[in-house]
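Here you get one chain, nothing else, as structure tokens; it is the form predicted alone.
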Amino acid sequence: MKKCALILYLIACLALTGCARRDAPVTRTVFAMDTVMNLTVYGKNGAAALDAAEQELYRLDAHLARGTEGSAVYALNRDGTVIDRETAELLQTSGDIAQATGGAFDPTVAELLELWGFGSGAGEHRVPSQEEIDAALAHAGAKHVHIDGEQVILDLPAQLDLGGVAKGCAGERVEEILRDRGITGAVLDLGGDVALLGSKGSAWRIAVKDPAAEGAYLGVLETDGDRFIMTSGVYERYFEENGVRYHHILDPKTGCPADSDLVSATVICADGVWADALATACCVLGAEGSLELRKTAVPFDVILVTVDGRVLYTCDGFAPAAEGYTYEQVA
């Protein structure tokens, strides 16, 4: 599922204030994956490293976009098979996440997204009939994806959408490129989702956006590097029909917008692909399900905002900042 943009933003203290690094930061703005990305690196050869990072983002955008003719996902949805190591590995991880989340994350909901008008096509938003939803649900499920080495086979007419893991994958690949080029620290704002690499000489501080107020934030997360901070929320991509609001995060079990007690879910994890997908899964599972998931999935922390104004967080280093919420640190 495509993640809503601009959920997280960097605050001014990300600059070199209080930092004694010799190398000044180098920044780059890139438009890829249908969003504006701001990349900042610390260390020598920053401009050259950013050149390589920018090209990788463009490559991944073209490679993973479902609606781009020639992409691996386009070929899979059209032909049902592709031989590509990178895609096979990403889909293997996606399948592992689908299993770990009990299907709350599912890379095969493209047909459902199109029905609701949230897909890559130019369709208008609408509420589909139950018959249409049932037909699309019959084609969905990670069980329709088969991997044999570098070959991926998709049981057509199942359709893939990797928007729920694309930014996480991009963050991991860009960090790998930056490390190879000697970058010692980086903050990658991937259109609202953040990847942190190494150190800038002091702790990273990231502001988590308040989903109820433009330009405000829930609190500030202070953390070490080598973390991915990914957010999904139900409040930016939606439409209304007959007085009912329908958002873009679909529950793969019902084929309808997820009906949980969460407005947004922020996941902090050392693995970018998992962080990206888990943020979506948490919005489907709700607060209780998200906290239970932490017991069985890869290690991750969450900052959850509920519909009744609670902020539940599991991470140390999070400082609440917004009024009107009840904050609670939970295990």
Partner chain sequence: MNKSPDGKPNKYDALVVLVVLALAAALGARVWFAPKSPAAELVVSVGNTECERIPFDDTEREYTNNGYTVHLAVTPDGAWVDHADCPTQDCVRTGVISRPGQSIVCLPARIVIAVEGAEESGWDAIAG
The other form holds:
Amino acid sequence: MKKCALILYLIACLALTGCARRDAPVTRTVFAMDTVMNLTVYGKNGAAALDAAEQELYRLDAHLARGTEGSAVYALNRDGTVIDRETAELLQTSGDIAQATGGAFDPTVAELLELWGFGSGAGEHRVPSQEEIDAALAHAGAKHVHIDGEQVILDLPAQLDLGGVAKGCAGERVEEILRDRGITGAVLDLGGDVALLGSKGSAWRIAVKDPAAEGAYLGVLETDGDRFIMTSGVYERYFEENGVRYHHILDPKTGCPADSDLVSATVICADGVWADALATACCVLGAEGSLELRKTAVPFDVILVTVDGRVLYTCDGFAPAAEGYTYEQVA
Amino acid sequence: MKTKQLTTGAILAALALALSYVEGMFPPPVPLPGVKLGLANIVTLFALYTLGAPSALAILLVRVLLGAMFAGNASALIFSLLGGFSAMLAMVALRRWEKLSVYGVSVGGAAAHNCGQVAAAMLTLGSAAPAAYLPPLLVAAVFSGALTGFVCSLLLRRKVF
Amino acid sequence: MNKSPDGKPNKYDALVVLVVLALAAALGARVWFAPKSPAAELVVSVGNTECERIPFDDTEREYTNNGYTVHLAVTPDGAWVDHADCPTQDCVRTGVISRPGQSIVCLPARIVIAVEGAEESGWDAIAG
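Target state, the form predicted together with its partner chain; input state, the form predicted alone:
What follows is the whole complex; the chain from before opens it.
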């Protein structure tokens, strides 16, 4: 009797080691897209997969960066046309998002960004005059972008900047590459924007930074994989002049820093490019506008931090952690 | 296997399932997800004494597998499995020591059950951190083992089955 | 099937209980008195590779990479970059870091100084 039980027990243990063993995760730090990225993968051949992912990040960075000579976007901005499937696809999606958000997200704000000094060049921060803003506004707008198959035509002097979707796009490309190599779970921290692939065996837990306090967290989000968690915040880049703070999230309609009631917006969405762009759009639209947007755009959840100290969130699985905020779960 | 054994076994398995569901409703004794009180071990212990180890093992398997399926939670499987089997093993071994009453066997089983659960937690989390919870869990095992033993001794004395 | 002699607890049961309690005590002692792993320490990575681990004691370090130099000051209460010759100075502006998960990054120099703690942080990544 005892022997029988013992044998069965040992068999059970052996069987379990099959399920319970996981290859230890492999992590890599990559410097790309003007930020530091930490990639962690679970599954076999992690290191080789990460090599491929790293190369793809460098390639995309060089291909999409506005300021890099030789990039597709650089060529487009200079010549008014470029033939490149990736850029065309990305712009197509950007156009869809611009439409869905009523223009709150707009990749043609490049010129405006330069005016304020938030561009890719080493422009100085300053408050541009209304004439300068109006002039730049005249060239902005998704209507200046025409896509025909793989060809993109830009009505110069309009200028494009894909920085608002670059990390979302990078996340998606890297995930494709990892999946092709048999990676079953990965967490990609692309400078604060997180892409989650598959599963590591237990739920993903993502801490969300508190914009007001260094080292503090708004809460922890528990979620499944195959999601993108992208954040935009007014605190990321700004300058002060005469006691007024000007941040980098411009309202494409006014050409000035968006005057909304949000400090930051974190978007959780299954599509990386949408998540990236929606985060910016939500900051422009404000709390109400963002929640309205959820009814019409692709499905997404948000965690919004308002200027009056409220944290509005629409997802289950978010556990508040900070004091000093009023948390509200909304539909 | 005699019909009576079979039906008794089936009833006990159902009982164990029910107990394991109920104990899931209690807050976990320690902040480790998946750790349970071990009430279902009452059934394992009782089955061991009345039906013998093979039947008790079968009942345990049924309880663990179906329990995990009903909970819809595959990670619960490893906790139940390691906890239940460790308890089983310890109880079968301790029973050999004839001087030991059902209380001793039960406490030993409860202690082994908790060790199995901690092992499961360590495997799931991939770290040695859960081991720190063993000391309080072992102390708790003395109490839960005593309780289980008490319930069992009542049942055995009444010769319900 | 051997039944127990009777269903009442006896001195042998007490022995089992004692063994379990002794085990609990022994494990408890091990956790309490085990040489504590360094509470928190700084991990400095240059490029992609970890280059140094520094405990939180009064000290300073200088790292040069990619043409830029970063000067790190460490005290028991925290660490910070007091000067660097990179153009953006984000590393200097980050200020003091002291808790696990916090980090100072100098992008131009490709240098990352992060605090690694003894406990797991409990999450897979930080968004924001």
